[in-house]
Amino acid sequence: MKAKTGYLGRVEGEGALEFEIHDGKLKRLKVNIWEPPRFFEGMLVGRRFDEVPDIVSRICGICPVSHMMTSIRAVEKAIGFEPDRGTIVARKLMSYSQIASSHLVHLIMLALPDYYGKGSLMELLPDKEVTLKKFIRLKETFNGITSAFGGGRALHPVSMVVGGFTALPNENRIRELRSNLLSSKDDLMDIFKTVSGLELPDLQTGSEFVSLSAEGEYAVNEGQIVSDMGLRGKEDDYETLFDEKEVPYSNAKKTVVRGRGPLMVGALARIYLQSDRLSENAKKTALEAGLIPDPVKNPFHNILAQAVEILHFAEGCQALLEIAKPETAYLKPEPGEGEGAALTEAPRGLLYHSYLIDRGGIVRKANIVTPTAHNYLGIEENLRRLIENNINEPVERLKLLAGMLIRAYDPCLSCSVH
């Protein structure tokens, strides 16, 4: 029996799942990411260092901030530029608000319909109209923060640049952002209750959980590489710790820890490795959801972890808005020669950028590895486990479960092909 999902719905980008069962055994399975190559690394070569963030933000319409942030940090390291404290605070606000916004879209628009046997959120209306309204209010709240610090744009911001920010919101706007967040507490908890009340399939993964880790905070914009299997390293060590492998049936590469098997990055891995640095409210909800203190390595639980992270980053934004300074934080950097690499936590997990820049400030080499590339092998391995565990189910049920698992990872297929 051969089965194909055709076009994978409710994921960002273009791909399909194929599997084959004979005599009650799974014989073949592959996730084909057939999104066309986009050549971002190639198009960066020959461009000025300060053009890089605007270009890479176009890699993704969901997490442009993450690509900008990672590229800016890598470029600044290459040219020897150190950002000031005000810039670091504003950058955290950009990242926190974008991750929360991205998680909301995934949970409500993309994942939720699976658990009601529907093809889209629209098919859940009017029953889920209240949930949809809360989602829209929260999305506007987090987008408002990204936009305020991004020069008026939540999508492809314009004010976050190499060297800092060309514009920041005034005191009145910052007070308004704080007020909007305070007013969202009930909506935030209701979204968490909606997600934590779902019946998630049971599946154990053998993937190595990998994330950043930083002293005293829930690492997002920088940190050391850590894993639950003892991996430790600096972001500059990334290319010695990880390998990218090509497969003939896909335009995306599979990234693995060198000499080891599949890995998992994203919200579940972050909470697994950094739960002690969650906000108190997020810790409480993580405990209620069963994510701590004795976590189960079930990739379906990634949506629970995303719901917890929304609460954590909402509180993080509130705290940062208390100390954000309403002033321009920008120092025009001079071109410099060097090589710089940076890792951040995008909504979907570990994101890597590195650049070689010549003395004239021109990019001579670029490398970008996205969260979905890190998760790719693990997605396939866990799909095999899932289908083998349910091998006697009807094919339509297997296809539904497989789609649910892929969407639980919240993959961005467009980001994964370069």
Given for the second form:
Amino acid sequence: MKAKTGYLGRVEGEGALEFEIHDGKLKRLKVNIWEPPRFFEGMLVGRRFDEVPDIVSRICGICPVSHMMTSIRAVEKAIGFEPDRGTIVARKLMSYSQIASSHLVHLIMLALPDYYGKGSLMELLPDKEVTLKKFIRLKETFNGITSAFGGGRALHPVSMVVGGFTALPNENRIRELRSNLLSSKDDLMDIFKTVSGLELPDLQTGSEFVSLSAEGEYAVNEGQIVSDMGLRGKEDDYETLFDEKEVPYSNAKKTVVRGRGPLMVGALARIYLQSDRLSENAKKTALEAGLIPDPVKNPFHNILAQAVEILHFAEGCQALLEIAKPETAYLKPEPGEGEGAALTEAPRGLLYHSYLIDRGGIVRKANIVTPTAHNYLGIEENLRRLIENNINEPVERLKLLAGMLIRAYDPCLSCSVH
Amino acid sequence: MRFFSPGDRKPRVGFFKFSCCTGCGFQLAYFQKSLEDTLKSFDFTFFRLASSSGTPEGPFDLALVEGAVTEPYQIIELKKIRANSAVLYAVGSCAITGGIPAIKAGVPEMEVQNKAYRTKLYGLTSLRPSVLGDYVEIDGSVRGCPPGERDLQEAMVSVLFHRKPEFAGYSVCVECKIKGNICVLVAEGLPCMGPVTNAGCGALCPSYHRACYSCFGLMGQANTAALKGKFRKLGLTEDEIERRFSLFDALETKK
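The form predicted on its own done, now the form predicted together with the partner chain:
Okay, now the whole complex, with that chain kicking things off.
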């Protein structure tokens, strides 16, 4: 029997799942991503170093800040530019607020409807009208931070450039952002309760969990590569540690740790590897959700981890807003020659950019590896496990479960192909 | 363009994406201040990003289409969407001017592909980028990358009120004047694209001390020659000038 999901709904980008079951055995399974390639690595060649963030931002409409951030760090390394402390604080605020709003969209708009047997949040209304109102309020709060620091819009922000920020919000605006965050506490807890109350399917994955790790903080914009199977490395060693494989049936590539099996990146892997660096409240909720101290490696739990991270990043933003200064810190960088690589934690996990820049400041080579490319092999592997564990269920149920698992990874197919 | 006649149902909306970042879809789904009203006033019968139900077949009272055309199958789909929709608006720079995906327009197709993929995948069928208007008649353009709230709202409201939309058709300069911004081009000598760029963003870059980089695309009848002359006087090289115009308007500049 052949089963096809067709164009998957509530997933960023265009892809579908196909599998075949014969005599009670799963024979074939593939996630086909036909999202059209835009060849960013080709387009970037010949562009100037300071155009890069505005171009790569357009890889993704839900994590533009991550692509900008990673490219800015890689380009600054290549041309030998060091950002100042104020810039580093503002950049963290950009990333934290973007991860929180991206998680919110995923949890409420994309993941939640499955657990009520509905096709969309729209179909869940009016039952979930209260949830929708809270979702909108919280989104405004987090997008408000990204937009205040990003130059008036959260999607494809304009003031975050190579060298720093062309402008930063004034003290009144910063105060306003802090008070919005303070009054969002109850909404945040309610969203956590909504997600932690869901009955998540069972599944154990053998995937290697990989994330960044930094001394004394929950790593987002910078860190060392770590995994639960002993992988350790620097961002500059990324290309020797990881391998990108092209797939005949898909426009996306599969990335693996050289010589090893599938991996998982994203919120669940981050909490698994860095739970001791979560904020106090986030730690409490992680405990309540069963993510610590004895975590189960169940990819479905990624949505719990996202709910915990929203609380963590809300507190992180609050603390950073206390020390953020309105003075702009923008030094127009001079073109320089060199090579630079950077890794960051995007909402969906490990994101890599590297650039080779010539004397005139022109990009000669670019390489981008996205979280969904890191998760791709693991998604297929765990779909196989899930279907094999439930092989006697009716095919419609299998398709639903499979869709839920794919969504639990919160894949971004535009990113995966780029 | 056929106007929606209300009767006792809500207008049916289909949202489609071609080659792009899905940012327009997210912008519509966020649409924070208007999200509740939008959900209450429209029936989103096809919107894959937000719903696993619904069919792309239509019929639609309004089709919103984002993304550039870079694949042959998209042309067939686009013609089908057009046939099944009373009103079709192109949404976002990719669909209207080619936007970022059009940067590759000036380079041979295989040269770009080979920089992104090592092996020759049999499935790669990418074409030179083109825009929706090359293949079907469009009833309006909701410009921007991402589209501004004003035009997005206008697009939705026009369908509810059965009237032609009035999208911003003037330059970013007008928005700067309304906001009382000091001109970054004249006063600071920044290479601002505002004079030739379609408005709709609220003059964000100049308000944040940055030169506009034309993410809303060139406006109609833009005097590009005059602005290029101004850039030359500021000391920009021909290469730098070309870059300013080819970031979001490569299809225009590389014709």
